[in-house]
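Take a look at this single chain, the form predicted alone, given in structure tokens.
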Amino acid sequence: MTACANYPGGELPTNVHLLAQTPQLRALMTMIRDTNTNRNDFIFYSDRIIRLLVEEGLNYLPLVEQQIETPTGLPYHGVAFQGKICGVPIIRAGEAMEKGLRECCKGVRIGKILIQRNEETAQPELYYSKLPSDIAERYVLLLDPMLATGGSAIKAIEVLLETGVHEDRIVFLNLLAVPDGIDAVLARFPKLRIVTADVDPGLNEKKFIVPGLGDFGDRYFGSSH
């Protein structure tokens, strides 16, 4: 288990992976949390964190041993990724994470899921999805920068499972999470993995992460639409 002061009991569940809290990462998180950071810098520093998240997420995909020959003519006993990968951003904010995924995984397939809140029921509903036809055979990196209540993530995961994706083949990547969201997702999907850059204490009365970083999508894309 990973120590985490903002999670009840001081330790994260075994399938929640927190990026190493290095001075570099803490400086990057400080930049994107700062309300005075302009949009260009917000994008730049967010992209750096997203790249770290993707690299860490790939560590939880299966590998097979592989022997190759180096330019010196000698063998090298290494490893290679096993299986196919698909990235699935939750629209809109999750699309900001596509660039980092493409930079790490050449030619990766991308799906899309749009979840919106029903104003009458206050429940998340699926409005749109476009997923690769063979997604059931792939390992899925689910992308959403913020894990707050967990409602949108749970609905998106339900969609993936309905298309045949195995729960234990889903890795959910986010920049910021809170205990309520983590617990809600894992209560429904205990075999899924979560990789996050930081964990905040909780939510305010408007269900925003606090201290948080504001609305990620608005700050990254520059508008609320």
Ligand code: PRP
The other form holds:
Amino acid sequence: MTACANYPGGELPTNVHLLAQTPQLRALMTMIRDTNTNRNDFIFYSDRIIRLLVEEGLNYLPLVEQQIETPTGLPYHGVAFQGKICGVPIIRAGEAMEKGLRECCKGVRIGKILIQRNEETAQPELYYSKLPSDIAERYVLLLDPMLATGGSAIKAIEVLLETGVHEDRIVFLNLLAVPDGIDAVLARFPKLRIVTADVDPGLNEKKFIVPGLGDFGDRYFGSSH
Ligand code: PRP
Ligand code: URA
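Would you mind giving the form predicted together with the ligand, to go alongside the form predicted alone above?
Up next: the whole complex, starting with the chain shown before.
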């Protein structure tokens, strides 16, 4: 269990992993939360956090024992990644996380799911999905920076499950979550794993995370939808 002051009861559910709240991470989160941070800096510091999330997310994939030989001619008893993986960004904002995944996982397969929250109702609307044909055999790193009501993530996971992906093989990487969103997603998919960089207390009347960081997609891509 991970301690988390903003989660009711003070401890996160066992399958929610909060990045270690190091001085580095706290400074990076402060940069991207700051409304005065310009777009270049927002991208730069978000990318650094995304890299940490990807590295942590990869720790939840299975390993097999592997013995190799080092240049000294001696054996080394190590490990290797076992399963095949696939990254699935929820477009648009999730695409900001694709580069960080590619930097860690050479040649990784990428699927895409396009979901947009309706700006009036905050309800998620599914427009498009394109996934590798063998995705059911893969571990999936689902990418979306914001977990607010949880509606978008739930819709994306429904699409993944419909194509045969195993619920317990999905790791959802996320920069900022709120307790209600976490609870909503885990109530539907209790075997899902979530890796997040920070947890805020809740949502405002427009279903934006508060204090939050605003609209991630608009700030990262420099456009409004
Ligand atoms: C944002 C974000 C998530 C969603 C989270 O996307 O990237 O997908 O909202 O909110 P929820 O948990 O309440 O569903 P948005 O629909 O604003 O589109 P964008 O990716 O184009 O920014
Ligand atoms: N999407 C965002 O980009 N920000 C929020 O606070 C909530 C949803």
